[in-house]
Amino acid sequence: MTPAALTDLPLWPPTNLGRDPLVPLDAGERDRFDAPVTKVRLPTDATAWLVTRHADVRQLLRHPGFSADLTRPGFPLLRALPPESLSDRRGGFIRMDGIEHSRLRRMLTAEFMIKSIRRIEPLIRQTVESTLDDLRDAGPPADLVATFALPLPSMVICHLLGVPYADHDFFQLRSRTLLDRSAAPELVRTHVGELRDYLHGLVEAKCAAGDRGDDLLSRLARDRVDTGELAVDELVGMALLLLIAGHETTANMIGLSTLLLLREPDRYAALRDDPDQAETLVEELLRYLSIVRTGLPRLALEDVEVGGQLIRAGEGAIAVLSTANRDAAVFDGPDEFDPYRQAHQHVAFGFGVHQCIGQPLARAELRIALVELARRFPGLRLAAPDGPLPTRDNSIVFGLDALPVTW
């Protein structure tokens, strides 16, 4: 493709600092990306087919005819890769396709089974409780991302995990590395190092352990490791994007759910009177917010029609969860906060194979964070409602940097 051709392709994803944090894309956005299949131009100067309707991105995601894997070449990326060993790749089973990523998701499906996240419940429960007084003692004014939402599932995976929590300023500063696409890749690469490094000397020292302890990582050094399902490399790879995804997403949704329920302090009172309904409540938020914004690439290894679009092999494909959670051909009002709509058919976590696997934790801690929030501070507003809010317009995972709230 030319230069001129190139660059008459419009450029994904957008970047559009003064768009309202709760909105994916304006109307300006909508209409420039409207058609079922819209060929981009990525910042890499690649190009890539943009898929954005709900049928054709659950085809697209089920599809075995597309890879998840980055490191094969035409690849569409947001950002250039970093120099990388085979090493760094190793448990990322997220960027595996078949059978390498089927075996190692497998040795997680028990753990976080809806069951298994119910029996941690009290555990979420009690971290909210401590995060809450946090909040109340830091304020008010307070600023509820730095107090709650991000230490809350910090603590949670970090306890799961066996990971140390007094570490957290060390991992966040690096796992936000990782999610920006405007983060330079050397040190992309550093920052991936040292987490590796010291996730590797903690997954090290739980296998040398004689009396290991009953976290996710020390069972599996015991079931996997010692019986040698699992390299060590690989169970460092595992924590690394356990690590990453078990806090980033679920913090970002708490932080932008809060700031929808104060912009809407019925449906806030609401939440605190009838917490019953906070389980349908959520899915709406998963729907209607949709922090993935920039999509889930794939890489087409054989010549498949989607949406009418022929996406030959070699081509670039990227399902855009956002517009197809609000599609109106499967969702009313699509453009509406409705918490009393079945919102179940939504694919904020993706769909097929990959579809995440931490997603029954991420709503138990969701629901009973937003539920005690409202249930522990009633009065809870905003304290710079006319004010813009900072944004992580940059992060694959969209988020407010900070959420000023009084009470």
The other form holds:
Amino acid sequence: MTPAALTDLPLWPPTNLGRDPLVPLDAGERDRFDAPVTKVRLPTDATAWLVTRHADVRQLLRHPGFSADLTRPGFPLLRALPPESLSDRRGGFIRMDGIEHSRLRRMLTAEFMIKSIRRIEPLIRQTVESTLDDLRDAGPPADLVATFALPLPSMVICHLLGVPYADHDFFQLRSRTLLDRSAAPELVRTHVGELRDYLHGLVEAKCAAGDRGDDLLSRLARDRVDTGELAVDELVGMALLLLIAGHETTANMIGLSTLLLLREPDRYAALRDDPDQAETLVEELLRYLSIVRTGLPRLALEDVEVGGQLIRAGEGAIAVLSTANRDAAVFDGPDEFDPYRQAHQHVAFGFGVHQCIGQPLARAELRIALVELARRFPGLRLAAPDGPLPTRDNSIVFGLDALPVTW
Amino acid sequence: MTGRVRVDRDRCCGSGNCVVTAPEVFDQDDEEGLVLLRFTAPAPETLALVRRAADLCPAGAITVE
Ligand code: SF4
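Would you generate the structure of this protein in the form predicted together with its partner chain, following the form predicted alone above?
Following is the full complex, with the preceding chain placed first.
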């Protein structure tokens, strides 16, 4: 393709600036990207096929002919890859395919399954209560993101992994860099390196005799590293992945969900009066808010037809979760927020073998957090209702940077 | 259409969607967190849910014959 033709293609992802944070794409953008499959230009000047319909997104993400390995030549990257050595990538199984991926993922499936998460619900509840105490002490007014939405999932994942929460400033800053599409590759590289070094020290201590706590990293050290199934570097990479994934995702869901509920005070009140409906509400929030708005990139390894478009081996494709979650073929009146619909067909956690492993944890955190918030702060409202809210425009995980509230 | 259900544990990625959708029929084992079938021939009234579970399984590990 000639350079002139390249610039004719619409640029993906669009900017979030100036848009209502609850609206994934505005009308103009919808026109631009509305076809089932559209060829787009990425910030790296690569091109990719944008796949927007629910059925097509599911087909793409479940198809073994598409790779999630972003080091393969031709992979549709949103930002340039930092220079990496092989050891930087060890353990990072979301970027692996086939048995390489399933070998590592399976070491974690029992840890995150619903039964296991049910066992730690008391811990989640306790953490929700103490972070809500902090919110109360901070205001009114207070920033709900800084005092509640971010610390809650951060404390929970730290506890699960056995990472000291006291170090949260260190890893929160770095995890943010890793998700920031505008971060310079060198900075990403530095921050990944620092996080790996930090986690390496932690994992080594857990592997050393004497430190055998009952946390996930200790269990993996004992059951997998000691037995020779897992290398220390791989455990470090898995820890890095879980620490980052456990941070911004749920945090941004809590922030955006609270904003939505404050705009719909009846729903907020209903959450307090009838907490049993929280489960349905959470599914609809996941569908409606779709925080991974840049979509999930894949590389075709073989020719596959998706949505009537032949995607050839070597071409990139991006599965847009937010448009799939508002596909009128699956959800009636998709732009309405309606917790009584069958929202659980949403693809907010992705689809295919890479579907979010932490989804039972995320659901439990969201449900408990929102119910307790509504119960403890029945008069919660926006502290600055008219101004625009600061959003994470360049983050792979969309959300609010701050949510000023009062009560 | 016999309504016979099969699961492929080699394909299962342990997402647990099937357990959420049809808990009478699906479970996950404690060691690996992979799908377990509680009944291979579920009651006819659960069949719609089983089909839904097959549809929602991200890994395509559930088939209803
Ligand atoms: S939904 Fe599919 S992948 Fe998930 S646990 Fe059940 S069988 Fe396994």
